[in-house]
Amino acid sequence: MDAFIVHPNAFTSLGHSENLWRNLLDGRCGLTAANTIFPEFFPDNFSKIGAISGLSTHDSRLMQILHRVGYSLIPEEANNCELILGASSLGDLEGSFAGDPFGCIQHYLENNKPTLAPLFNGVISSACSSGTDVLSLAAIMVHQQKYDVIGVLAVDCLDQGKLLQHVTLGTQAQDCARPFDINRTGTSFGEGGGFAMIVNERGLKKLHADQVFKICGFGMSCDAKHITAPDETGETPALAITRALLASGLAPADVGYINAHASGTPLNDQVESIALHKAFGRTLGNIAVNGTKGAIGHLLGATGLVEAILTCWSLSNQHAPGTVGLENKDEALNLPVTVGGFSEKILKPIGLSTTLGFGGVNSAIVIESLN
């Protein structure tokens, strides 16, 4: 595929940039107890949150977050961008951009980065998925040479609402998520953003990068089964990977490393590890394995494209991140998955990012690091 991944940058919980990566290698969390971010509204609630710190909560999150991306990740080479496509789950749930991340990312870049507003022409909101999905559609319209440069950015937040929706939903963990872990009770949800720009060989050429990583492919499927749960099956998971192979021209024994959804939810995790046996058979044991929900939290909509920009980090240096969180393994899932504390020498220099997002929208991405 004539898709390339330059200039991958991700702002969470537990930092930006180099910062956020030497934090992930060394085992570092990220999270903090719900009730220090929100002590009015949840004044009895420990569970810990992915929450950028210092915050106001009177004004909008979704903008303070798109501020803070903006200076520390979208770096000079944007001007040479033609598009710049967004992803969002809801962005905040009250103010004056309730619901609209669109408008706040528009009116974000109208005030702060004038020359990238004109290029701003939509926001993909498919849940959790969302992130992994611009990425994607990105990497189509480069492919098909309708642009040669394509900026992708995924902001997210989580304010009040959507932590008490989760809590009620029962998807929040009552202390923090444990991926993979036999005592995981919920994923810890968090907010953050990431940018990248997404290329082909032509616009390669047009701009500076020390870094370069190839789309091989991707893969999507949605079952539409529950409006929270995954097929407990693990088949539609499974298809989005295996499309994802297959689009790669690649077999499962290629694959080094794999960043999963890794959410900690009792199902989820049991899903994925079903959906991961389908798709990989006996090569899954070669493979290291790792998820980084317990350390910088669930995303949301932007969690997909943060993922995939660590699975390029972790390919470049050619080391997994422990997955903090996990320790005490679910043998039952029987997955080579590196435990928090830990980190595991990737292999090969091709990876794979999984999101498995709410509504059944699930979306795989293969990555080569070609540093």
Contents of the next structure:
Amino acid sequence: MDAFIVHPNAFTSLGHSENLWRNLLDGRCGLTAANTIFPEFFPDNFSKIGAISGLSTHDSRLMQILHRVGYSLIPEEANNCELILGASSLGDLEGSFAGDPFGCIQHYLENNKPTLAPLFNGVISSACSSGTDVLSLAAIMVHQQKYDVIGVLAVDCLDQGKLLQHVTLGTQAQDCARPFDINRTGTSFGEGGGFAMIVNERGLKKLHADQVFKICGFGMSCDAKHITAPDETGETPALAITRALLASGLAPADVGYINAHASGTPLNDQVESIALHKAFGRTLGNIAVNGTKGAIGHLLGATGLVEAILTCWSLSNQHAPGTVGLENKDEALNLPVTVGGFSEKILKPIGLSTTLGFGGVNSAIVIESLN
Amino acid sequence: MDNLNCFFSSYSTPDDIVPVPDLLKGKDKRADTAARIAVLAASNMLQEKPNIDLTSLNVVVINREGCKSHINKVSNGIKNHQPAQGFFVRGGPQTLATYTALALDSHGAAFTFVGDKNILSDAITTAFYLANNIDNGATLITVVVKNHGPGYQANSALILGKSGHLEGVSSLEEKTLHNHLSQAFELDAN
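Go ahead and give the structure of the form predicted in complex with its partner chain, now that the form predicted on its own is out.
What follows is the entire complex, opening with the chain shown before.
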């Protein structure tokens, strides 16, 4: 595709920009016990979440995160954008922006980034695949030369109400996210955001980016089986990955790194490992695989973009950070996943990032570092 | 119009009392009203153009509100520490697309653009691309709005992929499609 990523940056509970990357590489964990973030609502809940520190529980968390993201991640070059596309799952569950991330982002931009506000047209909503899909859809539009420069902004927040739903459903871990670990009990939900500019060759000439990443292709699929549980056969997540490789014109052996969705729920990790084996076959053993939710949490509708950005950074640094939280590999999954405390050398400049969301939406994107 | 590869339909309800669509029988039926409308609009569209392979169909929905009534219930429940049953199957705008895919057994892309008529042109661009680039499939694109009365309006189009015509979308096709879908926004109460 004629689509490139420039100025990718992410904001998480483990920091942002260079600081975030160093923390990941050092194997640090940005998770905090839920009862320290929401002491009144969850006084006895010690399970860990990836909450941004210093946010008020009385005001819109999404708006507060947007302020941090806007200040830390959106560069001066964003004024070259011709379109701003958002991605989020639900945003706040309480207050005036409850369930309305579109309205929240619009309000933020109008009051804080007035030159970008008129360019903001909509938010992609595909649950936890939203952040991956906004990249893919922006790639379509620059590839078709409808625009030359698009800004993609994925944000989501974890308020106490959303955590309550996940605790009740059993998707929040009892202790913390342990992706691909034999003792995994769930994920660690979190919050944060990412921003990147998606450009074609023409857009690339307008910008002077130090680092450029090519979007080789993407794939999407829907299980169409269950609204909250993944397809246990792994067939449709594998279909998304296979479509991404096919669209990229690449073979499984061309891929050097996989940033897995790796939520840490027993079922997700099992399904995802089946899907990866189906899509990659024996070549999977030669690929560095990791997951980052044990370090920064599951960033809901922002997770896809943030993890695609971490994929870019891993490829340009040629190192996959260890999977924080993973101590005892679930050998039945037979994945070459990098355990916590170690980083692994990436031997090829092409990576894959995957997301599996509620509703059975599966997304995969293939990225190449051109640096 | 000979090159037109799109088929159109419209669906509306007089009020917000919407039965479970037949296509969801035997499946998860907990769809919120807006998601039910999206499924019913899909069903109506496919009656206009039956006998197409739905396996790789992409489902793209455009909607501004999401499942607002359910979000309100969730917000109220939180005040009393009450989790909302069925929150994750009703709570997000993506359910307008995912319930449609579930109803049709379709394994293409499924996502929702949350926005107003300004997003329409971009949604159409992506819908055409997906139709022509995923398994020679097709894309169902639907705008769902709450109308000026108590009911809903949904305008749909089915875009069939053109083999060997991957990049081209004629301006006539795009304009016709845009006009049809944007008519739903003219009835938008918001």
